[in-house]
Amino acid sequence: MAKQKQNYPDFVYFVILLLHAHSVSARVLPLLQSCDKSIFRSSFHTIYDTSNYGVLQLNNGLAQTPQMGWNSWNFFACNINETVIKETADALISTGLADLGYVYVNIDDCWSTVTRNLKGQLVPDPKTFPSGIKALADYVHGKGLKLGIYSDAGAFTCQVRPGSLFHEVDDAKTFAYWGVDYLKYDNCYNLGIPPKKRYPPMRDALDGAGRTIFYSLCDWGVDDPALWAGKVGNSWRTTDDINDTWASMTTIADLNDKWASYAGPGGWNDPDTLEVGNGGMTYQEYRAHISIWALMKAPLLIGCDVRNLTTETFELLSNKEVIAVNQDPLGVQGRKVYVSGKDGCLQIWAGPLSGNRLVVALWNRCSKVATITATWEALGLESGTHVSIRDLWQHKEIAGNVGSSFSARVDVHDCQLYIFTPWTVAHSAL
């Protein structure tokens, strides 16, 4: 027999309108409404839209800010042993990346034995990781960082090794026993089960764990993640797997902008680990890269080899002013705003940060020296606003007191990363 519906009075129905609002707006309004108007245009909120942000938003505490650290991967794949990720942990203390935010020290594919124990466990590979992981995330604990591992929302992971699909409650205990900090959930072997049924359940296993994990959904983009996974994980791949050129770069820049109103405090878009360092593009390529993920709010994981860094490397990797964008505290995703030359080549993507300041990034995308030219209706500026310039890859103030628009030449596939302060807010700190 059909349930009879069950008729509330209007005021009910009212009461539970206003909550539902004010659970949503008090996550989604503290992105911007702090923003002065005086200084913005009303397309501002239009142009850095952030509406999608907040709604039942995963509370484990973690991620406030993109996660930072290094992975092994992009530059190890299966050739990691326990010696690599301890000198690892070693070169992330020794060269100061530590100390600029790159904490964790994450484990990829490839850990662990082929099949499970006979209690159905995961067992680390006894050839490459024979103190086990539990001493390993002990030494990783012991340099003040964090350690992550890998598993697969399948029954089998990418390099099939055993999946955690069916086995969540005991992989979530086991990697809590251990002590470890952060899971990355891959994709592979998901016998054909929708992400929003497979990714779930391992959120409400590692919830009831015992130990605070930050989860990283690596589902590829697929049922695009940013419109499902805010109330699952903590940060979540909207793209394939990058690989080291430009022209993969520069696709899952533009793959991950798309989905820039649904990232905020407590969960990210993931447009996959750094590839700054491991040879496959240029110096103004790879500064492109590190510049654009640091203003799209990206988790910035590193994925080259820290214990043998060049110069140029880690200049990228270590400049401090970068760093603090991709952190800023108002935690809201810069994408692009405007775009001319062939093809729309030239490219100007901005985004908000606190005390009214923008982030804006000039990017050449072209192929050829080219003059980029940012104004004020562009970045949601009011006409008369005058801001202060600073340059954070030269570490200077260019120009103060600049109005209407800003202009400058950038070379082949370079971007240039500033920060434009409202000059009233800039003088009145003086």
Ligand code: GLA
Given for the second form:
Amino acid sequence: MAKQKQNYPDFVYFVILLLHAHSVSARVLPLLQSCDKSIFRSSFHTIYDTSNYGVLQLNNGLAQTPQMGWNSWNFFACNINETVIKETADALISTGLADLGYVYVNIDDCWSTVTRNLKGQLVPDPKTFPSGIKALADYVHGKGLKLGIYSDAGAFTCQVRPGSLFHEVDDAKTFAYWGVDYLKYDNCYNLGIPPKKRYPPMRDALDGAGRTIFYSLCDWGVDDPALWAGKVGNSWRTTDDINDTWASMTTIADLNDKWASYAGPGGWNDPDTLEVGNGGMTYQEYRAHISIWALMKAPLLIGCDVRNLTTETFELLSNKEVIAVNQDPLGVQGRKVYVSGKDGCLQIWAGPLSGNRLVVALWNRCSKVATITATWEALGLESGTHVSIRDLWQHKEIAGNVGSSFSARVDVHDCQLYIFTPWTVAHSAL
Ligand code: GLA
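Can you return the structure of this protein in the form predicted in complex with this ligand rather than the form predicted on its own?
Full complex below, order starting with the chain above.
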């Protein structure tokens, strides 16, 4: 039978129109804020292209800012068990990292047995997770944290545990029953079926499972997920796996940069978890890593052993001002705006923040100490705009009245991170 056209009274149409107008303006408004013509050049919109911001929306209410927490893979790989997960939850609390926003405790691959049970359900490995995932979720929730789990949009996970392809509804129900809050969904053993076919069924299954679960797609950037994953998940990996080297971290930052215009509240580009604290990079390189991840609105998922943090690692992970850049409500991904030097190794990355502010990173990827100069043209600031500048690693205002350009000496592979606040704004706020 053909569907009847509904005849509503006029006021209902009016309300629908208002609601529609609201949802559109809710998306566009925060961006308009950043367009004060006396401060920004017309090039601002090209430099910080946000044309795709919020266009695709999963709308499960999650990921209004990038997710923060911890993930087991980078440090522990398959050497995980319920004690490690519980101790990690304890450490997130005792270090104060949880209070800073690191609330997801995410179990990666290797938590399950190699086969399903006779009912076809996933089973936690009885040797390593004898109390089961529900008990672990209760423990983590008892601390005010959230539990994440891992599965795969294929026949098996990458470490050859059962995958969820064709088991989406059952597995989503299991995760919801256990009290899981987050699912990372990998791409191994995918039978050659395109990601666009394999990832939406788990979205729908999670949607029907009766629990709000953060959906983190991990298809390694196959088929350019930024172009379609916004209506499927809350974040999508844009690259292959990170490893604990300068080469890997810089390559991944550049690859993720390409998709900046697609990020926004509800859905984020994911250049993979942090390696900060794992020992393969220098302090300066790790400082660059977290600075750029924060600026790119990447998920901040710690990938080291938080039970044994050095003072330096803790300092890098716990910088409130850097975290605030990442969690800024405007939710616009910052990007590489200018390069100079040999092979473009002197770099400026920047992005709009709420309140007409800009985050600016001066990143020296060369092998010698160098001075990097950011001109107002490169940043999209109108000439004549005066800014005050705050250094987020030194935690202090380093200049109160800067016009036309700003220079700083930057150590080898280091990254200085600043917030530029245009004067007109600072003054009008008084
Ligand atoms: C893939 C993912 C990684 C990690 C491993 C686990 O390589 O991309 O992030 O989850 O699988 O096996």
